[in-house]
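Shown next as structure tokens: one chain only, the form predicted on its own.
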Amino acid sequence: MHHPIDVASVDHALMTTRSVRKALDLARPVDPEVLLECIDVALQAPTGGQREGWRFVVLTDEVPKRAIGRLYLRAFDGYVADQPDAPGAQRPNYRLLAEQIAAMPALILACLEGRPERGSNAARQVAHYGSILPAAWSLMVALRARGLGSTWTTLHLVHEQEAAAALGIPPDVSQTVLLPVAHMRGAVLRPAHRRPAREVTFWNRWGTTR
């Protein structure tokens, strides 16, 4: 039997899933079963060639969280030093995340078995990362639907090899998105201001609008 989807609810979840760096309850633990439930949702995302090579490393213990937190803060400080005028470099909430990321109740690192082949063409590279990034986004939306805030960030990858060593990740595994996770506390999530579809959509040929 076909069950109609509540389009408004789906659209609302997709349009209001934002990176949450403030208004988080760092003292409240996150139920591991809820995280597994969200990962189960994420595993329904598309994956190239039906490989299903996705792996999620969930950090809840203090030692690995502190290790990743040190690498993340070092990467953030380097980013600010190299690009002081770059977006986010001077925003207090970006600095706040860097300073308290180790205090998050959970960190989830989305990984994929294998590495993109050196010198591979665009199709292979897109297929590789396209086999994990949709799942990472689905995970972020699933967390949001359950009142959990997260932030899409990849900054720790500046020190990818050190992160791999700290977490025991094999060298043939690709790390991608890191999601710090905590219960939201008074966060108000709204659709962001974006250009309308008509301004960014071409029809049948680049540059041709409707």
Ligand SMILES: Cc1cc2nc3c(=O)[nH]c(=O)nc-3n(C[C@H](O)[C@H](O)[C@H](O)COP(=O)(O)O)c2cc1C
Second form
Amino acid sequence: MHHPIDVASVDHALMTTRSVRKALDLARPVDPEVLLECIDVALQAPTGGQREGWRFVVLTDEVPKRAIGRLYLRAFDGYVADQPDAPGAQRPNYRLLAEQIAAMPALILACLEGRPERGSNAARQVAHYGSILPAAWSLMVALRARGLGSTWTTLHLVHEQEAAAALGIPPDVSQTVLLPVAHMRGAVLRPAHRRPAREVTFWNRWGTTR
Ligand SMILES: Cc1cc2nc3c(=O)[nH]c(=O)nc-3n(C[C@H](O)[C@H](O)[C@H](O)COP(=O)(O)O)c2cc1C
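Alt. form predicted together with the ligand, vs. the form predicted on its own above:
The complete assembly is shown below, putting the previous chain first.
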């Protein structure tokens, strides 16, 4: 049977899942059961070849959070040094997140079994990361729907091997995004200003808009 869906709620959740770096209650713990519920939602995402190679490493203890937090901050400082004019290097919220990341109640690292083969073609590369990133995005939306803010981050991957060593992640596992998670506190989530579909959508041939 086809169940009707509340289109407005779905669109609202998808359009207001923002990066939340600041308006977060770091003192309020996050219920592990709620995180598992959100991960179960995320596991309904597509998975290449039905492999379900996704693995989520949830950090709630001080020691692993501090280890990853140190790597993230070091990577952030390197990014600021390399690209001082990038928007992410200049906005205070990005630095705030880098400095506070270890104090987040939970850090969720989305991982995938296997590594993209060196020099592999586009099909393989897209299939590889495409088997975890849709789930990670679903996770962010599911968290947001429950009042939990997060941010899509990749900076710690500059030090991926050190992170693997700190968390016991085997060498044949790919790390992807790291989502710092906390209850939102007064965050106002609105649709972002983005170029409209009409400008970025081509019909039948590259460059043809309608
Ligand atoms: C591939 C990718 C990598 C990102 N890496 C980081 C990161 O390491 N740290 C961070 O604070 N934000 C990171 N972001 C978040 C973007 O800065 C953010 O999505 C963008 O500013 C738009 O804001 P919004 O997420 O609220 O729509 C990343 C986003 C993407 C898509």
